[in-house]
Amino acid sequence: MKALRTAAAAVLIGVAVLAAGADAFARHDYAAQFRDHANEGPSRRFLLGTDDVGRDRFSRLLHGVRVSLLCAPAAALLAIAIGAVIGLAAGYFGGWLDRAAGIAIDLFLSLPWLFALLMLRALLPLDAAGWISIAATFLLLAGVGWASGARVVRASVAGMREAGPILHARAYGCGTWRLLWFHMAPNLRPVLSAQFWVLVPVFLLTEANLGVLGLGVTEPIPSWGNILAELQNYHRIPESPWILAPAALLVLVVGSLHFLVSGRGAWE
């Protein structure tokens, strides 16, 4: 099983890798238009074949994972930092705060996530420029995928408050902001990395899901998500099976996430 997880990482850095190296892989730029070539099949000069409008396939399959890759563990941070300091306050402070803030949690982990990215996205402009769009899209995806991460925190912070080192800490004169972050922040890293590679993943899988409806990121900008739109048209699946690649890579990756976070404890 140690193979199988070398083999993950392996996986994941080549392809983290071919995406950071986008410019310098793909041959051609992936906003430019061969109509003279439309819907070809692979060749030598086009990898994965061109799509609709004569694009390269491959040149926007990489620039596609970069974007996906880049923002989707950016949004996780994000969403874990919102977590840790929902969590530390309403497991310090107790209280109304800490009622608050579990009524918060309840909400939005009670919410269907993808129902309620379909809602907000839709709310925004669809001809967004595309940086734009790529923000919006991501701080979405943090703004709805705090509240697990939060709930771990909260627990974890008010089984901690009354432990002998805290206690200790304030009855030496600890001041409170200090004693959070220099004494109970330090012991969340294990969870609030547990969290943060299991939002991963989803916030990828999410991401693909509201591109493929074109609530994603926008044209000309690839994504992972905009460039799976094109399964769309399934008939097309038997004739050109190379357009699976995106999803058989996006397959790929997140298995290997799955397994490399997953099976490190279980097998070791």
The other form holds:
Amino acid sequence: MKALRTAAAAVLIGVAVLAAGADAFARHDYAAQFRDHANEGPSRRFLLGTDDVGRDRFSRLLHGVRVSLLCAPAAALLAIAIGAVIGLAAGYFGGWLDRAAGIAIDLFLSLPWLFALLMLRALLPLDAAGWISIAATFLLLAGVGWASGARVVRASVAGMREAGPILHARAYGCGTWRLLWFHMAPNLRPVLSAQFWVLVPVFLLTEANLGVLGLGVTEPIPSWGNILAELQNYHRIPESPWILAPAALLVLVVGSLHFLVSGRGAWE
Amino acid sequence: MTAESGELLRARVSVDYEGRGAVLRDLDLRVAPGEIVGLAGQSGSGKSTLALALMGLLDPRRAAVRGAIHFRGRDLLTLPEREFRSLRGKEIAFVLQSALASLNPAMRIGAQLREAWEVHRGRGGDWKAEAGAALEAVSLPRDDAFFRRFPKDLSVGMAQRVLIAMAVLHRPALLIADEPTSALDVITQAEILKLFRGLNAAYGTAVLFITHDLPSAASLCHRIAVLHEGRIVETAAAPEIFERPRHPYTKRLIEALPRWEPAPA
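Rather than the form predicted alone that you just supplied, could I have the structure of the form predicted together with its partner chain?
Time for the whole complex; same chain goes first.
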């Protein structure tokens, strides 16, 4: 298992380095169109060939991975932050706040994610500028993905309310905010970090699903999802299998994340 | 209902737990300034509930407190939470039952003492000097090495002393101690009882000593109230409780005490 985890970490670090240095590793701009070389196979000039309009697949893949690897953890952070605030407030204050949060959590957990995201994304303009579409896509992910974290936090806070150190801190005069921030929040770190590592691969995959459906990040900015959209021309896969590279890399990265996360229990 | 002069605390309360019914029924308890009052009763008699009710720490979602708790003439039950909070730890202090489970395991002893100081005095004062004096009063070292320790590095007896040091940090008028000695061996127990006596003499702090251990209460307290099924059935000076118990429950408590008679040779 240790070798497997080392390999998984190596894969993630390797992909992260490639993505971070996309400008250096890729010889062509991700948006540059070489019309004379459209639909070419892999060559020294175009490592993964070119697409319909002659753009370098390798460059698009690295830049697309960079967008996803930056935004999925950012969205996961935002999701657990939302979840932590809602869970803390609901678990600590109780009453109507807790009931309202409970309903919202149940609602969000029972949403068919993909369809909800499709509907929300459809409300936004399809031709939105690239960076706006990136922000919108990942904000939507965070907006939908906070619920599981909130539920775990709410349960741990409700349990902590009666715990000795909390009672003691209240007895010597700690106010609510100090109690929540200094005495309860630090105890939530393991729960939140577990949530984070669960959400990152989920968000990577969800962005890919949205991208395949043409609803994620908009062209010309590449993302893992909209590169995969090319696979809709599945009849071309037998003759040009290299277009599977983004899908293979996604499986590799998400798989590595899962290996690392499930191994974490053994370290701690 | 106003507090009579010469009364620090006068509580007349009933507490109902959701789903469990009445835990305290028209309980009437007085503590005079500087007095040490023992509250004796067996497990489940409502001792801890009373302590939490007096501190305003019962979860309002699960427990309903009725009646009045007059402390220095103010009814704590109608006091806004903000004002009640400024009394907690400063004028009414609380020592919980399990010392090691009460200290925050993630905070150093110094950080906890500092917090207990700063929540009431802000950052202006010299918390270290005050915390040091409190530690000295409970016979603990006051050096930086001790401040840097975590609760897991303390013995139960030391942890209990830290808790008491935190409780007397602001020289409160009333100290409520909920079974502070029940987890300790007899020698440490005797030391802690001596400590309460000393703090009472030095600072004039009144003590409400909650225990199931009648002899400890008798050795420490001026008066003892016996709690049975949520009511105080008898209150008397410590020797009197032993010599002339009036209530049948008190008699049973005293008869249940182990006696040491030399075994016949």
